[in-house]
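Only one chain is included here, represented as structure tokens and corresponding to the form predicted together with its partner chain.
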Amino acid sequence: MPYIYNTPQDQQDMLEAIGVSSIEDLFDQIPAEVRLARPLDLAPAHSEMELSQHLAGLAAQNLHTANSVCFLGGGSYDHFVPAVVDAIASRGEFYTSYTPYQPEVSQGNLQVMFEYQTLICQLTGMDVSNASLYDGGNAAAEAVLMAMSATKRTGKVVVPASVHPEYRQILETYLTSLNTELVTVPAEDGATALAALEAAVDEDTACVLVQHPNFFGAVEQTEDIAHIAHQKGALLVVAFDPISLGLLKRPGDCGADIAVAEGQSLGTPMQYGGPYLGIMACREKFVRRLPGRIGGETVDRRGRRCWVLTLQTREQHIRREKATSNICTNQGLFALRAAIYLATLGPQGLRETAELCVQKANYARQQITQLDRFADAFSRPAFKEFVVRDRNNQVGPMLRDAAEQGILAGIPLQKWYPHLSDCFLVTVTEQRTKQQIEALANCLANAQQPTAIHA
């Protein structure tokens, strides 16, 4: 075996020291009747070369960003990842270490945690950040649970339909177990219907969860929504797009009590959906209800500045069933990537990235919607995503055609929004070129016509 040191002689020596005659004897604590009497039925061992060839074979069956053009988004984005991110994150001292239980030999990870928390606070305008959660969807669910505990209201949670449908599905799963009602407020022209929201929020409501820019890519009237929530004593949870904060007002300046995000945009590749980075930050007064690890500054015995895991009594390993959450592992490696990404881009770089997104997305929106077949599904301003309506109502075949030409043109919305079965979501990051955008428009213009009409 490639990773095992013990030679037959080592094994013999060790068995003798233990005082048994065979390795088999070591397993006699396991009753014979539950022992597996046969080898596992698995593929035989692959050498590194065979494994590499096998994986290459699997990879070759996939379209990916190097052999296609990606206009897909919806929470996972093809943003540029600077080389410095990989160079640092692939250092074994970072990725083969673990949670900094021994701070004296984990100052690297702890300082990164502290810097990440600071960067997230700077980005969001919130007071405190934790050191990360699993992903955006779980961060949203954890924020809702946190709001329920902070407000001591467990009756109801209100969410507009313009929030990522998978985030809402996760919430539904979580809240079903807790017997809390999840009220979904309709979207109107691609954003929260404020009157409906106002009618839904009451004194039993723990919080409103809003996404801005929302799942359809449109801006939400976050400050008005904050007002509606706060009037009834409910909290506002804002799910934001970190890249958008190069341009948009920060959640902390829009009335958010808790801000959450999918942090994949910040230097993490798409990896078919994970691992990603759950960002969560909140106002100071909720700090003891924050789930997950938190790093804090202190001094050591020699008076030198250093960092430790702190406020640990919130956590499961101490408080067990009374913990703020069951979370143990976080996404340290992706918090590191986000910190490197934000440090590398800096304020100007983030702003320029956001500007490129908004310019290119709007260019693509115009290029597509000037075609007779397509229309804007909604009239609202968009950041880097927008919804297109296919007047021919042939979204599925059209997207398949485009994929065959190497263009991943958009995400059909029917699965989550049956009334938008003629619509698809197009995403344009800073990486897409004018040429690629025009190729997209061209490809859609020439897409397969519905046979029923043109036969």
Partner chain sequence: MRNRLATQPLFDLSKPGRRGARLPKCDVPVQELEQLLPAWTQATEPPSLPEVTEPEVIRHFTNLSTLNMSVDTHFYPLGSCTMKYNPKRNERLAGTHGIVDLHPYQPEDTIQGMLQLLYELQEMLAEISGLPAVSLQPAAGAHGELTALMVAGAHFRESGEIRTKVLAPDSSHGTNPASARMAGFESVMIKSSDAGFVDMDDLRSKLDEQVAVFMITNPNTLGIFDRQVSEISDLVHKFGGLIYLDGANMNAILGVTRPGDFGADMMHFNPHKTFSGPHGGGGPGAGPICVNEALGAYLPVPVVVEEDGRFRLEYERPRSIGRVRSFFGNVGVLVRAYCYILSHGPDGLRRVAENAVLNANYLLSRVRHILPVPHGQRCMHEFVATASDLKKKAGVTAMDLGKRLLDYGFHAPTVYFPLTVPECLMIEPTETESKETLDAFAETLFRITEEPADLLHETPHSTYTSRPDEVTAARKPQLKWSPTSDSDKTNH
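Could you output the structure for the form predicted alone, given that the previous block was the form predicted together with its partner chain?
Only a single chain is listed, so you will not see partners or other molecules.
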């Protein structure tokens, strides 16, 4: 922990700067009757060594990916982060640099933006990328607002139930004051019910937001969904898993107009859920409606290659009512990490990572569902996540038992999907070994059984 000194002279200097004579004077505005009139009941003070040991002991009680085996997912993934990502992103000129209010003097920042955008466009098959948004849910909601602006339709937005439930919650919050109907289309066998989707999309629909692979890990029929949206004049927003594009078709090749993603899997640890990276890319015709920053390449007056902030009139450079979004300070450091990660792996490395995810997830799915207690909740092909049904309907106690054995076995789905109260989501990344997968299956096989109640 850092050592922060605070001498009596330091305290006196601060009091003089504030304009009071004692620390007690700072509390004068608090009525005496509500103040604690005795010393706090604290344990005796520790020495520095004792305190360090005590805090280390408390920290050791936390269950995390460094001291357990992680099969958690649902938007935050335990992917391998090459050492080069930390080495470059930890350079002082990167982690101390923030929003470039005089952008042209920040050539390094702008170059990072430009290279990140280039990689995202190559990854997604889209024409333009920004750099960047706050997280995947924020990017999805901003994409929907962008689609509403582009189509000039504000009546309806259609979202399948297979889209991440927290993305849908964020979107609902965004749309609360806009008088826009948010229509949720049911899922069939873990993916979008196409007939229900087609019935829901009409001439008032601004866009369809689909996730591919979806929250359940299942592969969606994205091209069919694109056709349904486009024949009614609506746009298609695709929320994708960046790692999946090592194997699956790019959003741009599936008919997406706007592509968004949570970029955490590209070189950022799980970090208790954030801060993360929101990825957004689109067709060139929508570039002037794209929120967030855009770095561009040009030449200076001497003909040398340089970078600028392109189409600046987006946030602080324009009147509030004309801004494309409220995005100002972006997740530039995490965009840098994503750029380093993608450049390090390259197309072949990304493909190999995706293949390992698919192969290991399929092996885990086979190992778990061959047990009498468990069954596949859905039959559709999946990428790296799949849903398991517990025939004993004891998901909570079972996952707690597994955690006590050092295995984070999955995420219960009842919180978001009450009809899936007997189901849990399992995620398998390239980091999981054959032995760890078999240990998971063995742990679940021996998990606590429900106790019989006798009259």
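Numbering follows the first chain given and starts at 1. Rigid core here is just the name for the largest C-alpha set that superposes within 1.5 Å across the two forms. What you are looking at is a predicted structure, and each value in this text was computed from that prediction instead of being measured.
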Query raised in the report: Can a Cα shift of no less than 2 Å be assigned to Glu438 between these two forms, given superposition on the rigid core?
Result: no
